[in-house]
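Here we start with a single chain on its own, the form predicted alone, put down as structure tokens.
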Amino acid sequence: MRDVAVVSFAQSATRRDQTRNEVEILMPVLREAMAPTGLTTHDMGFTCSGSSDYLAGQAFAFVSALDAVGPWPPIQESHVEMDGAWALYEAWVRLQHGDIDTALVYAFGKSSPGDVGRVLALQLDPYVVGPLWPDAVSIAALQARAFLEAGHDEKDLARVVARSRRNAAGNPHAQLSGEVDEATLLDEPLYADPLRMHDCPPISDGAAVVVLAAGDRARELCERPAWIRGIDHRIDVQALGSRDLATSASTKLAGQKAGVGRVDLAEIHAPFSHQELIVAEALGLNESTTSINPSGGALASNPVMVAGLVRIGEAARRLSAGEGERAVAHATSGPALQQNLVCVLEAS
């Protein structure tokens, strides 16, 4: 296996970006990510993007987004109709071929113009569940109820939210941040029983860009690269009644294959408070020894199709800045943690 590292990362997220389209949101983020490397988009051996045409409301929206990259002369390019974390996985695989040394990965999502809950309902079983049009919050509430009945407490959810808001105070891209008392959170009314509004992610528009490089090229481009030491993704069955919603078997398996082990920090893609606890348990993480979601996570900022890639970028950025030596990043897609990707990073 070739050693591949994250050498640069940039992101943008706002509550509602009413004046710019997806290309206009992406362009400055691309420039910011490329600047430290001294490279241009045409220096990239491979380009891969993650987004959703359903979210954009038009077919082949990813083709229009290439205007931000400038694909002329022609470039080697691919796209996944998934969160950008899966685009990074494809780029990592492409770099293993050995004929290129750099790759550009980006993701974009603009949820504010439409009904993101209705859009996400399209990923459900089209014969039994889909026709009922349950939104993402309703599905998450079913999972949260299963989690609580498995022996957990609402205080655990409030603790996650309070920590997320506190950590997000240092994140300029967060939509929700600041000190909040757990007891105050528990006094708030239910939104979708047993979830309260703060247990759910904020609507966010944004983009993220990651630059990957292999071997010696990575050391030339970055003083302290964040090396990908393990990466894997797994999927649970689609039918909600056919799996234990209080656990995440796919996350556990992906973590084992990626070789999580001891980590200094973890960036978990958990749009709902209880999901962070489910994922942390599946990965064997302990808050007493691991800093979990130091950025505030998806509870602070959740641009759909972008938030998973941000978890990898945030973990890499913090390692490169010397905040630790080893980290794990997690991304999810699908209803109730159906698909999960785990990426282990190490700085040296």
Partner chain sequence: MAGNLAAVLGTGQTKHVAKREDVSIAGLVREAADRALEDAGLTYADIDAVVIGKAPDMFEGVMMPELYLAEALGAIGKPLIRVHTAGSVGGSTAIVATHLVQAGVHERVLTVAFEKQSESNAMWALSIKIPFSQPLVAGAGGYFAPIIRGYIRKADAPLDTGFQVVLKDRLNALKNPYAHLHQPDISMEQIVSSPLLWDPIRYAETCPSSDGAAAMVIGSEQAADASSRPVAWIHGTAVRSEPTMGAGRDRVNPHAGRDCAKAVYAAAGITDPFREIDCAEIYVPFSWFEPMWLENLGFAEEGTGWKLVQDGVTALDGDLPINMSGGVLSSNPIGASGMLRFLEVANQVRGTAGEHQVDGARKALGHAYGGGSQFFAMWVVGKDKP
Contents of the next structure:
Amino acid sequence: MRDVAVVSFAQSATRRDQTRNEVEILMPVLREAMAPTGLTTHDMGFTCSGSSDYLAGQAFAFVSALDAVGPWPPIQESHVEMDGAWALYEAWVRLQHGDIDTALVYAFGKSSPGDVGRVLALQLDPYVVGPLWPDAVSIAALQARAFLEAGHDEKDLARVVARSRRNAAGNPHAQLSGEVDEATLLDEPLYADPLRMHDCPPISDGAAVVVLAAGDRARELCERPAWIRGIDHRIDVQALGSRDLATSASTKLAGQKAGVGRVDLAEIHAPFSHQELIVAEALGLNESTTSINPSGGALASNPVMVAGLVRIGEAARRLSAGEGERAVAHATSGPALQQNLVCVLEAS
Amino acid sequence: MAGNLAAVLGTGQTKHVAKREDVSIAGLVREAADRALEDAGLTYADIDAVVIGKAPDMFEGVMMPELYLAEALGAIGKPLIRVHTAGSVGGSTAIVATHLVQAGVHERVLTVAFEKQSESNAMWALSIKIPFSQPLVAGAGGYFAPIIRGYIRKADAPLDTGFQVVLKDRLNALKNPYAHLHQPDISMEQIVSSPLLWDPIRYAETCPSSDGAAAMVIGSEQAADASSRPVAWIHGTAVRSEPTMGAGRDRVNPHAGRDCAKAVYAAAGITDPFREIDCAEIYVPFSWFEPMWLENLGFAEEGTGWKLVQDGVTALDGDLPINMSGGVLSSNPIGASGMLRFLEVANQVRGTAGEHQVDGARKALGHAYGGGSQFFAMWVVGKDKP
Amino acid sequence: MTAEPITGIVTPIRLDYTYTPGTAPSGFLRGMKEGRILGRRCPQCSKVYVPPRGSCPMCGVEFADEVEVADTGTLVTFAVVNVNFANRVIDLPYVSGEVRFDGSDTTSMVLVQGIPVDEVRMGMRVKAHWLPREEWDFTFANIDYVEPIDEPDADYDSYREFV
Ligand SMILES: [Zn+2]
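The form predicted together with its partner chain is what I need now, so please give it after the form predicted alone.
Shown next: the complete complex, the earlier chain at its head.
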């Protein structure tokens, strides 16, 4: 495989944004990501984006977002109706052909216009599950129950939340941060038993941009590129009754294929606290040697369709800044961690 | 484009109809996928990854339906990618699958595209009233009819050109058992007297609304060489996008379409498309798009595409047969329509097109476009290994 | 015994969204409320977009100054519509036109009235017919339709690039 690296990354602050539309949120992020490369969007060999029409509440939401790039003269471009992490995967595949050296990847999503918990219910089997409208938090709670019953403790969930808030204090893009005591967290009322409000993600609007480059081009564009050493994604059966919700077979498989090994830091896309523990276990991570979600993760800010790409960007950014030499980033999609992508990055 | 060789190992599609009430969405895609695998002489176990495409989720009312469809497509434990590039999606989906093979990531990829329009209301999905947006005055025809009027004016084209296209496509469709519209008694008189919906577009000149799916298995050179079935070698692929609302954008002869055609010909080593391409399946949802795309694709000089239609050049027995399957004018499962174009030309060069086979087809072009004519996806396939 | 096959079920979906027009479109909507057509100029290519969205789609840059354009314009192309769609009920047939308002570099899709359908032509000069002032809201629909004005048709070359 051709060596491809993340050479630049930018993300918007995440919050409910009632003044800007998707393009307006994306524009400054694009500019920020392009700036250190000295290139413009027109110089990119390939452009790929991730977003969801149902999140935006209108068909073809990605069409107007492309305005931000200014695709004129016409460009080579594609779009996945998935988290931007999969757009990055498509761009990585495209770079393997060797005829282009750079790719632009972006993702955008506003969760605030609709009721995102209900919107996500439309991902379920439309004949027998969807009509029951199980919202995203309820499904996560079913999974959390299965996870606790499998021999885990709710103190573990509180520990994840406390670490997320603490780490997010150092992340200017995060929505929720601060010093919180685990015992205090456990005193909070249950929200969707066994989950408490803090076990769930905030409602976030946001955008993220990653610039990829191959080989020598990457070295020219970035002092310390974060090389993609392995990237793979797998999907599980959707039906909640047909899989073990306490583990993630697809994450485990993707992790094996990507070759996770020993990593200095891990960015895990876990919108719910218990999911971080499930993914960490599937990836074989050990918190004593790996810094988990140094950004605070999706519990600190969760722009849907963007948060997975942010994990790759955050991991890469930290490696480029010298915070470690090897990292793993994870993205998820679908109810109860149905689909998972694992990306292993290195910088030296 | 550089990269490893790739080929179409098998194809499958459903019989396109207005309503497939006997199958669910999963049943529909499974049917096409089963047929593609059978055609390739393979099973789901031989497949490394699945790439699926469809038009907006709101057409069926299921968000990211690939999540629910993963099981039906045999994708459990495998990589699954969902593409959405508006109307061109069937084409761009096949191209993403091709890239996975050309990049050396996988040996055999199953690619599927579908639309089950009867399960929701596409017209409704396209006309959700967003408070601050300009109200669309008259549906898709209302958007494209003024562009067609622009073409007629620019090219000074005879007004019956569109009718000729429909007559040809609907007659071709009679030779295609999978086509939605089978109108044995179709005649020029019937077309001319059909209601004028969006002048200059008559009812007969519009595409139907179909339930349908298309699937292909795309494999590496090694997989193709090992296959006992005829394969279609992928000589080149290309995609191009431009801004929908760009000021001064030519919507009759879009820049992105011209660039995309140039790129796909260059990739396939084609210098004279009219002579070197034996037949093409192009995305024609309204009759007049055939002459418009003939120009955009470099088969005719600007302003002269209608002459090829009038002279019968694009007929099944003409010098450059276009839409041998009956095209989008005869079957339109939106998300799958682009893939059907790609699939039909693969069958042509494999020699497996059946009654609508073009004799001796060795090199063929598949074309898809989407949105307001701003997204393009194309491939050239050939009988011979490039 | 075989039961009747189930060929479909109806599962109503209702989702409510609060849309955000965004900064540049908001300026346009505020103009509409005052009976003015406000576009934005691209600082790079100088084209005026009506209505503006987030950025100049050709250049990929944020718009600069707001520009008021005229409510007169040229009908650059059109369709005669003989079928009604759910979101608007109008007497058939009617003309859906693409109008370039004077001063704008984009076209807008508007209803054309005040002239027999078979007399509508490309290049015709038109003027916006606004709803009564008390009905004005933050919407493009304040322009009910355009109607012909007493001016000679525009020369084809003057609007060819918008067709
Ligand atoms: Zn501009």
